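Take a look at this one chain, the form predicted on its own, written out in C-alpha cells.
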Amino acid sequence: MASDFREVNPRRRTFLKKAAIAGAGTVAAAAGINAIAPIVMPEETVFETNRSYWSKALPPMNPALEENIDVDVAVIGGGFTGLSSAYYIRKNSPNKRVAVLEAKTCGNGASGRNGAMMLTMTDDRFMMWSGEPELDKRIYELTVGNIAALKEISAGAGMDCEIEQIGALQVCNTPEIAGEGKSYIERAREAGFPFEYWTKEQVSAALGTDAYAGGLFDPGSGQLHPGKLVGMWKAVAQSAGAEIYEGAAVVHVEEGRVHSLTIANGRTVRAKSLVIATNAYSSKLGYLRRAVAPVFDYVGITPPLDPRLIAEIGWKSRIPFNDSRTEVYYLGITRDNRIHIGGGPVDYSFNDGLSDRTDSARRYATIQRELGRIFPKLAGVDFETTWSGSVDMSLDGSPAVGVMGRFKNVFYGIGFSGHGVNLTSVFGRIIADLETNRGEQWNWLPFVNRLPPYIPNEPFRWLGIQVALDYYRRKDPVTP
C-alpha cells in the first residue's frame, strides 16, 4: 500500500519523534530536573564563522549599531527568515521602521550553509501521503509559487541568484523502497500531483549512476546558489527602507509592549514589535527551546570539475537529488561543475551546543566515500572545502509560524527540517501578514500558530536523540 512508504522510508523527517519516546517517562518521573534544566545549565552562546563554499558570495558586512533607537519592528537574525520578514513588512506597512540585528554577517547561519536543494513543500509532507491530498496540493501550489516569487524578485532586483526550477529527485536506496515509491507516486498523480516515478534506468540516465533502484521526481523543485540569495534579500529588504546592522548580537531581551533589546556592545533597541528569526540559534534568547533541537549537518564540495570528466560521469540532468534514508545524503553540482554533497550521519552536541565539533573530519570521510560509491569516478577527488551547519529539527518534522508572548507581539517561525531554503521566505511573508493583523488569510494552513511537539531538556533531550539516532542507523538502508 501506498500509505505505508511513511514507514519503509522515513527519511530524516522521523528521527527525532524516538527522542520524544525516549524522554516522555523520564521526564514524567523527574519533571523537577526537566524543569530547572535551563537555569542549572545555560546554553552557551556561540557564533561560528561561516567557512562555507557559500559564504564567498555573501554581501559585504553593514556596521554595526551604534546608538540606541526606537523600531517598530526589531528583526532578530540575518537569515532568509529575518531578511524575507523584513522586506515583506515594510512592504506591508511603508512607514513602520524596521530594524534586523544579526550577531554576525547575515547568511551566517543556516541559510549560508546548506546544500542549496530548493525544495517544495514541507519535511513532514515532501513526498508522504498526509492522508490530506487536498490541503497538501494548496501547499505544494504555494510553494511552487513562492519559486515563482523569488525568481522574480531577484529578476527585479537584477541579482542572479543562480535559481534552476529544473525539478529535484529522492532516490530509492533499495528496490523494496522504490516499490513503495512508485505506489505512492501512483496515488498521488491520481490525486493530481505533478510527480513521477523513474525507474533504476531512468534514474542511471538522468544522474550517472547505477547505485539506486529507482526515484521520484518532483518537477517543481529545484537549486540555486545559498549565499547569493541570502545578497538578493538583503538588497532588496534594504531597498525596501529595513535597517540592517551586522556584529550587533543581541544578548538580552526584556518583552512588554514595547521590547527592550540589549546589544553585545551595550546599545539598546526599543521595539513595539519583536521577529524571532534565529532558527537554530533561538534558544539562546530563552525562545523555543522546546520546538527544535539544533542537529549538525556536514557538506563538502568539489574543486571545478573537468566537462570531460562530467561528461564521463553522466550527469546529464544536472537534478539534485537526495536519497531516501532517514540520515539522508543530499547532492547538486553547480554551474562551474562542482559537485556537493551533504548530509549522512548528523550529530547534536550536549545542551543544544552550536560549536563548531572536534570530531568532524570523520562525517567529512564518511561524505567523501559516499560520494565515491555514487560516482565511482569521483572516488579519489578530494573536497576544496568542507562546512558543518546546524538544521533545526521538530520532533514531527513539522515547520512552525506564528506570534506568541503575553501582548501578541513576538513572531517566529521555526522547524523547518531542511526544507528551509523555500519555505522561510514563505513564513517571512505569513510573519508580515500577522504582524500587520492580516493574518486571517493564512488560517487553512496547519503551521499557523502553533509549536511543534514538546521536546525535553536536558540530560533527557540528549539521550533521547541518541537513542533515535541509533535506532534509524540500525534501521537505514546498508549500502554495499
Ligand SMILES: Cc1cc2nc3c(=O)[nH]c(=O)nc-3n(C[C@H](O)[C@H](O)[C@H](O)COP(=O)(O)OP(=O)(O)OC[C@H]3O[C@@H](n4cnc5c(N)ncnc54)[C@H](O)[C@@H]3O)c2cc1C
Second form
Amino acid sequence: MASDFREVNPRRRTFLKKAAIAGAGTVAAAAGINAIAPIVMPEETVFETNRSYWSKALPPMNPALEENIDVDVAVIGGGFTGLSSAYYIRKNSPNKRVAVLEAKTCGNGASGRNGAMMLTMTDDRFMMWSGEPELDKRIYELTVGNIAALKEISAGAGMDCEIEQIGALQVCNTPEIAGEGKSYIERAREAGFPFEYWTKEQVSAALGTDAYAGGLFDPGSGQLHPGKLVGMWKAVAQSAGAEIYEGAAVVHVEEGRVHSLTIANGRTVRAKSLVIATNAYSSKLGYLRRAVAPVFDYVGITPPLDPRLIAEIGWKSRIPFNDSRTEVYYLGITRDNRIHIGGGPVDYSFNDGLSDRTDSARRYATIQRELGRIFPKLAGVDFETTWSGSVDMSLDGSPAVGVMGRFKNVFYGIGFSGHGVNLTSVFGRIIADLETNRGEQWNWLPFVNRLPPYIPNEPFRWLGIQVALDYYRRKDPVTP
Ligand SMILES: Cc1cc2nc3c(=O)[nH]c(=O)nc-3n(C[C@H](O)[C@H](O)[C@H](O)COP(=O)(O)OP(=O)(O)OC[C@H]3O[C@@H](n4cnc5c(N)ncnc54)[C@H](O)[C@@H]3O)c2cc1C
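What would the structure be for the form predicted in complex with this ligand, given that what you showed me was the form predicted on its own?
Complete assembly follows, chain above in first position.
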C-alpha cells in the first residue's frame, strides 16, 4: 500500500531526516572536494620526450627565447593546432607579431605521436556528427576541403608529407555492427555522402584479413606522415612570419587586456591575444581542465617489411583502417612498408598524469597480439619502435574551438579525442578568424564557441573514467 509522508512512523521519519542530511552533506562534501582538488592536488607538469617513429622526421629545434618580447599573439603549443593557428593568423594579419612557444620541440605532443590517419570529421562508430544530414554534410565537406588545403599548402612549400588520400575504412568487428553499418551507409548515401558499405569479402580483398565482418569506406580520408606534417606546418608558419621558440615552456599566465606569460627560463612574453594550443597538457596551465581528460594510447611499428611479405599478407589497397570498438584499434602502412598499429586498451593516470607509465609493456604486448590476430603472418614480427601519447578526450568525444576570458582574448581548440590530424588545422583557421573578428562565418559549426560537457576533478574524475573504461571493455566485442 502506498503511504504518504504523514503516515511514516516517527523512528522512520527521524531516519529519513538523518539520511537526507547525510545525503546533502555528502553532496556538499563532494562539491567541496571537487572545488578544492586542483588547489590541494596540483597537477605535475611533465613533457616526456617523443620517441615515436615519426619523431625521426621532425625538423631541427629552434633556439629558446632569450629576451623579453611584446607580441600581438602568443600561441602556447607547437603541435598542429598551434602551428596552423600561427600560420593562419599571419595570413589574416601580416602585420601582427605572432610567437609560438613550445615547451620541447614542435611535434613533441600528440601531433608527432599519432596513428597517421587523416580523417574527415567523423564520429567513432559512424561518420556523422550532429545527426542532421545537411549539417553533417557541410561539416564533412569542410574537412574534406581541409585535406585539399593540406595538399595545396604542402605542395606550395615543396614539402612531401606523404599525404595519400586513398580513403579510410572503419571495419566492423561483428556481424551485428556490420548490419548497423550497412543501414547507416544506405541512409548516408541517400543524404548525399560518398560513403560505401563493403562486405566481408570486399574488406578481405582490400586489407588481406578475414578478421572483420564488413566495413564502412570513406573515400575522403587517407593517411600521411605526422612528423613531416609537423615540419610542414612549422616551415609555412615561419615563412608566413611567425616566430617559433622551442624549449620555451610557459609556466605561468597572467591574463589581462595584455597577457603576461612567464617562460621557464624567466623570460616574459606580453601578448594582446593568447592561443591555448596545449591539447592534453592544457590543465597544467589551469586551462580547460573541465573540458578534457588525457588518456594514454599506445602505438607500435614494425621494421620495413619485405614487399613479398606485404604481398603475401594481401593488404593490396594500402588503405588505413580502424575497427569499431570503443577502445579502437587503428592500422596504417608507410611508404617503406612498415605496418603500424595503435589503440586498444587506453589508460588514465590519476590527476591527469602525463608521465610515461611503468606498466606500458603489457599494452604493447596486447597490440602486438592484436596485430597477429589481424594478420597471422605477422604473429612473430617484433615492433621496431613503440610509443605512447596522450589523447585529449572530451566526455562526448567531440571537439571545441572558441574564445574565452574576461577580455575575450583567449582562444582555444581542444577535445579532438583522437581525430585531430586533419581537424586541428580546420580549428587553426577558425582560431585565426575569431582572433581577427571574422568569426561569424563559423557560427553554423556546432563546435564553435562551445565547451564539451563538464568532467569533475579528482578523485571523481579517476573513478568515473575507470568505471567508463571497465564498462566499454566488457561491452566491446573481441578482446585479444
Ligand atoms: C597515440 C595517438 C594516436 C592518434 N591517432 C590519430 C589518428 O590516427 N588520426 C587523427 O586524426 N588523430 C589522431 N590522434 C590525435 C591527434 O594526434 C591530435 O588530435 C592532434 O595531434 C592534436 O594536436 P595539438 O596541436 O592540438 O596538440 P599537441 O600535438 O599535443 O600539441 C600540444 C603542444 O603543446 C606543448 N605544450 C603543452 N604545454 C605547454 C606549455 N606550458 N608551454 C609550452 N608548450 C606547451 C606540448 O609540448 C605539445 O607539443 C592521435 C593521438 C595520439 C596520442
